[in-house]
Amino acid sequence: MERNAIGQGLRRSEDARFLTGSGRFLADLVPAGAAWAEIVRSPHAHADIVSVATDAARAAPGVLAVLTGADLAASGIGGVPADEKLIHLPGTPEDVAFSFRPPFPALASGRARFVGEPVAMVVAETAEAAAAAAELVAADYRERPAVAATEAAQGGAAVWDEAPDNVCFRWQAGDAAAAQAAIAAAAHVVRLRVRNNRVHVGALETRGAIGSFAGGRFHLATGTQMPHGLRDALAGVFGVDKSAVHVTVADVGGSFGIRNALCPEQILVLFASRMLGRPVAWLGSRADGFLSDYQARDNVADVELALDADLRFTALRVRTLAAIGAHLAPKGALSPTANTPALAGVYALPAIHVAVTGVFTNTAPTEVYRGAGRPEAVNLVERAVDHAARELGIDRLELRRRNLLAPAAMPYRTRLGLLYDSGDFPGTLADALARHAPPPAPRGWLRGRGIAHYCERVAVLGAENAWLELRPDGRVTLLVGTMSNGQGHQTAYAQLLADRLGIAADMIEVVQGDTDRIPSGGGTGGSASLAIGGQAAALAAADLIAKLTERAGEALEAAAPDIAYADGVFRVAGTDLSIAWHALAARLPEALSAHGMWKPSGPSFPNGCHVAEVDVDPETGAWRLAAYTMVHDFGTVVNPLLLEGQLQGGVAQGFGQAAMEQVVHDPESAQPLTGSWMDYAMPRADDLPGLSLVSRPTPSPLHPLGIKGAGEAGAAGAPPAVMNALLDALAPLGVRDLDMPATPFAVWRAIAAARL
């Protein structure tokens, strides 16, 4: 068979098993036998537990345990972990630091502070016993007053009594006295308030956790894109070894960063499972989502961009409130904090300042979620430029022309540290410009163009290693520490295997969540999985390559220096003796292993352009996204047709929340009212246009393939597009600013307004 070598369409090998019902779910791998968990999960927003009465429940039917929070205690269970430290950037200043890091119990005990909370936890012999059972547990509450709203939390109502003025914490970067120089000698200060939508990530799977307790050991089936860290973080929570817990993972039905952190319900099914003998699973309901999985984004932003007399930029200076929600999540202060050098974006500016404010509300925790914090700061940057272009009445491309990073400005260190390796932002926002074409406006309507450039820091994660096994019969397994959730991983890492070692992709296997199996691994996040574990995989074939023109010498009687290796065939040079792969492989006694590590020196910088057209219809706010061109640089690209999956579900998540996706709280009771999709939207395939993708590759000269990493760049650049494009059609009417989302109401009573 034809080897499938870097750069080709290789269709996803993963599909068909997907496409004919035999993947492997969670929800498919119970176990006969398991008891089942039922969450009780506090109705109020903030509210003292009095009393939690069980007895009713525990004498249902089929009920075999009860579990409250003092039964955790009691146990010396340890609650959710968070960060200890905030990451600190090149001129943060060493005072940065957490003002309070609360405990996050499994369950809730003394006081619930979002609705959705765990409570208790009922346990039976089946999903149905242990839910009917659930209701019988009573639960005594004395209600709180309660703070939702990111900008009233300071002087809302305390969330912790520890933190009366709900800071978690405060944090810095940049230099702040040559921002504030720049602003204060600058022609032009422009000004913007922007806000970040909270957003429900409403993954095709829902949440759940399988835990069994043997042998002195604990074994969770979960879905996760960490299965490591979480193994790791488990070990904390029970204080054993973690040699002493195996984590394994399936097929996963979407994550896009929610599913790293630990959560309370993985905690509970392990305990109750030690304590009853027996496995335990919980699979969440999508009423549990609404309420109690980690949510994302929500923040509120005040920018300020200077400018001297041309209009060149001179300084940009961010103020940000950032929601971390009750309970600060095992990641819930990197998205606000760590990825904030996207802010600097694709041009020159001189001075930076970004100073961020994490506060508590009474709402489910925020976590990191595709981008985890570039897509913020891109968003903030680029409103705040086409803003400035209105106000000081130049277009915005010409603003953007002056503006933008040169490539023989290359290597560039930005002010918030990041030293961008290659990049050509003029060439892009032309190629760009060049390849959109649009249809026709409807007569009638406003039509607007919007206009976002992105540059992410991306696989950064460390080091990554890659383990092939080469067995007798000549097929090799890869065992490698990330983690698909539907990225295509097994088609990717098979496909760049088959060109490093000269057999065709289906001679791969990808073995990946399995923390027995795979002896180490980063997991998958900020677009790393192959930009880190595809060069460590590399190397593992190179490895295993010298170590088969070992046996070749061997079996040919030759010296191994003598010897190439080329399309599957071991040959020496000048002779005509040669031994194929198979011939060589069936030779083994036994599988041959082979090992690769590698560690980045520094991140990667995707970078791109993205140009949206919408029409408006001005008499009733309703609008439609026409057209979409993305122009993007990711490097090497290993299979086109993985990476425009990518870019496609990227740019919908990124119009979602832009259009129409919120978490929608009651101000005065912090009751979630977007509890199910009859009140959350979602985009669907109709809400969109073909998108234009097009790819502009310069590989990375820091990586030995060339490759960027892909994941989050359409997700980056799609809210700022999208809103520009709005803005850009609604401006004549005198509209000057709309915050995300812009639903038809939205857009029509921005309209109503500007008209008054």
Contents of the next structure:
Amino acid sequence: MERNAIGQGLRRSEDARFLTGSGRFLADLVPAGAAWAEIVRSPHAHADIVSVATDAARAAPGVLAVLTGADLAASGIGGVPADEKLIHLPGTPEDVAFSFRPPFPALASGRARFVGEPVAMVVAETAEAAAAAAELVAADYRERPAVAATEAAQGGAAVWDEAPDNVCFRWQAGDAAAAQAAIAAAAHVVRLRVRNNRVHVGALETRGAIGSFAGGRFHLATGTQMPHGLRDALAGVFGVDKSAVHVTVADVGGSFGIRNALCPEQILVLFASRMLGRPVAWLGSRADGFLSDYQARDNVADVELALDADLRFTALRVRTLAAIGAHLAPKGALSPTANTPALAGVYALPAIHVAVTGVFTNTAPTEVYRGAGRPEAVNLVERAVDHAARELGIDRLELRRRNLLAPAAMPYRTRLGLLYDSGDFPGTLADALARHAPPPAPRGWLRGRGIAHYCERVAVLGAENAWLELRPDGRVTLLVGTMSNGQGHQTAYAQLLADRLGIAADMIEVVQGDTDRIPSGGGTGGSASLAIGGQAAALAAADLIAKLTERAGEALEAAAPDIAYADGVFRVAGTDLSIAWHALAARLPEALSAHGMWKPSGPSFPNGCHVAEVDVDPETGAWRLAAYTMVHDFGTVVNPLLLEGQLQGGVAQGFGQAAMEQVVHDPESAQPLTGSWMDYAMPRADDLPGLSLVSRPTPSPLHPLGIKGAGEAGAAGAPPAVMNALLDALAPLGVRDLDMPATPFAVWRAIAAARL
Amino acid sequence: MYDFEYLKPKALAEAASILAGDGDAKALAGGMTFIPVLKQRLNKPSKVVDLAALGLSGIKVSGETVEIGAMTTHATVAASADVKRAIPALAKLAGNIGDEAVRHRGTIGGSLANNDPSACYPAAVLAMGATIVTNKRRIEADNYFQGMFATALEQGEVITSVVFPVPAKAAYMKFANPASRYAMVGVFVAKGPKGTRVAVTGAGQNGVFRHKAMEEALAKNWSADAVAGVKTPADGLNSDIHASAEYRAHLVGVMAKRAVAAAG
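Moving on from the form predicted alone, please list the structure of the form predicted together with its partner chain.
Then the entire complex follows, led off by the chain already shown.
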């Protein structure tokens, strides 16, 4: 029997399906007889909805229903639910609370607050009939002043009357007095304003939802990372028991956090389906996505880094304005608060204080996105370190070496409360520099190098359960509540279980994405699936082998403690008696079940160092990434091929944010100006060089398998590595600051401004 | 997409007659702009007349001219040994339009009929002084381009081919829009039978235009230094989220300089 083990670079078993067009994405799942929905969206960023005339649309051919906010309000169903509480970290006042948690009905009622906000839904026999009738819905709007920019929110037009200063929450962590005292006493304080640009995630598969209602139960087919979380949220929206909601997820073409949260259309198809007594499908277009997908990042931070006379860091103080959008999305407050501990970075920082103001603007709501606050924090710290080196005239490497936490300092408790279990930060830096081998720069171009460390707290979701079923044919089915969105979970779980069960990976089927079949699930997020779900699966494997050992004892007429299992065979110690996996399975009267549950005692801390090399054409502002090296410590690597895929994608996303991605609104009207790929720049394969990815694993001491979690790290380190490289290249021209995205236009402007 | 009638005539006269007889009928060449526009319900034609069966593709090279059939794809032009030999700058331009899929569907006739202000082909046509041949007449490049998405084509007039006089020197430099990769600024320089000409695409509010000041400078002295000294006014250039008029004006100068250097 072929032996599959942890550490092998198994190719993804999903890919044959995906590459030959036999994946099953949402558009492949629309049942016969389904009605089709089209959403009428607000064309205004901020307007009173005076009236919504639906008569003409209702009378159009094939139309089954036209819903407005008034219909939803009359039905008494709830809107999109958001977190009720802000997170507590050391230094967070006990009474911290949202200043205002606005309602988020699935269809706007009374007022529309961003371009693309759903105002009505048309359901018809065909998608074409729905689209045609949607054009007949005549909404009458009275425009109001709008606010687009995060920096303009406070003092701008009020998005909500209840929050005249547009403040959704004020939150803080760390020690304000200690930071203040350190800054007051510091030999040097460097200050920097860092804008983290708003991004559109732009997953390959657009958003969609298919709702049906039968036998008193709702069924939603959709794309999500967290099927059970979505089920629970929908039960709350409709005021029904969780058992009355069934969520299924097939293949998903990308999420990156954005599909975690419930969105209005998922509510609407279920509502319409219950009303009409037939399935209702909504398959959003790319244009729908650009307007109404949850967006991400978008904050403005003022950073102060204090240093003593020896240029050792004494304090970090950060004041952040974080854009919430027009509504508070389900996890809309998480990124700027819960993951700010990443500000502690890899440095000895004796005092840290961070204060965050979440503000409403007339823009699409923001949500978690790959790293969810960690990339933002890493960007701030790493930009500030390079800025300090330039301002104070010290080599960047020397400044880092003076301030990096030494391995001997581990375990280390940061001033934002994290307990780093391990990490060799000077070692990863030295390795990264040693392995970084850029090609020569083109003549006349400016070469620059950027360094960025990261240390992430990941795998902090709750418990995950895993269930195994061994059938008489010897094959094993895993049921688990995490959800692949393209990461390759089918391969990773099968490989991990093959290692534990001693059978080939292709004997293992992975079942995910069905809240009826899988009793519970924490879902996928926070680089946690393999770290938590994987360990739950490993424990289930141990349970299965224990049960099989009992059966083997019965079969071999031996006592279970005398039986050892290895490589597919149960053997009685000291004898030649044995029974193979298949033979034992064949004796089973029915499928044999096993279970494992894992709840981590604490997070894990993957870390590493990114080095980016850029070449800038000073005449045009164009630049390219010439080389990229990432030394990383993810603990035990289950599958190096899958890991490389995660890192390549993550670095590309981080590079994209640094180089080109940006949701732009008209500053006056708040109309989005990046409504298609014609204006929203997404990195392409030829924008990136081959990446040098160097594994330097130290197994996590806190995890039974030593796994740390790798999904978000690429996106965390790449933005500051790239921006630091650009600023290094441009330093000879006098450029001292540059915001993301560093488009050629932005670089050219920075060069021109430095010349003045 | 709205409903329309799809027609695929086999004769040019039939296609022209359908288009002439119905103001709401639209011709479909490669469809690289038109089909997305249809899908987004931004256009509501009565009929879509597919030009694919009219035999309008192919490349003919004589000593002095390169004639490219209107339905010839960018990929065909880019890969043509004849075009590469006669006007290498044109083959290179075609090879850098869009992506591989676009180059295998998009056509030179479609590009010119659409006259997108950021398209590459208009710069080549105008700079080399090419002739647009239609089912009705021959139109000189200087008379053909009439502003953004506007051309001299009349209702029912179909481009059949484009005739390029072979230049002694030519090169095209494109500075791509970071999102669309259309030309944010594209400059085609040519020295040939129609004179020394410089055409700029992507930058002008009215689409492709000739840069007379650069043409005069190059006519006197064909060198990168000659155009480097010519300032391009920002007036009349586009400003958008990707580039201000001033930046575009600057890029016109840089791209022109590099194009002349590349042309040799």
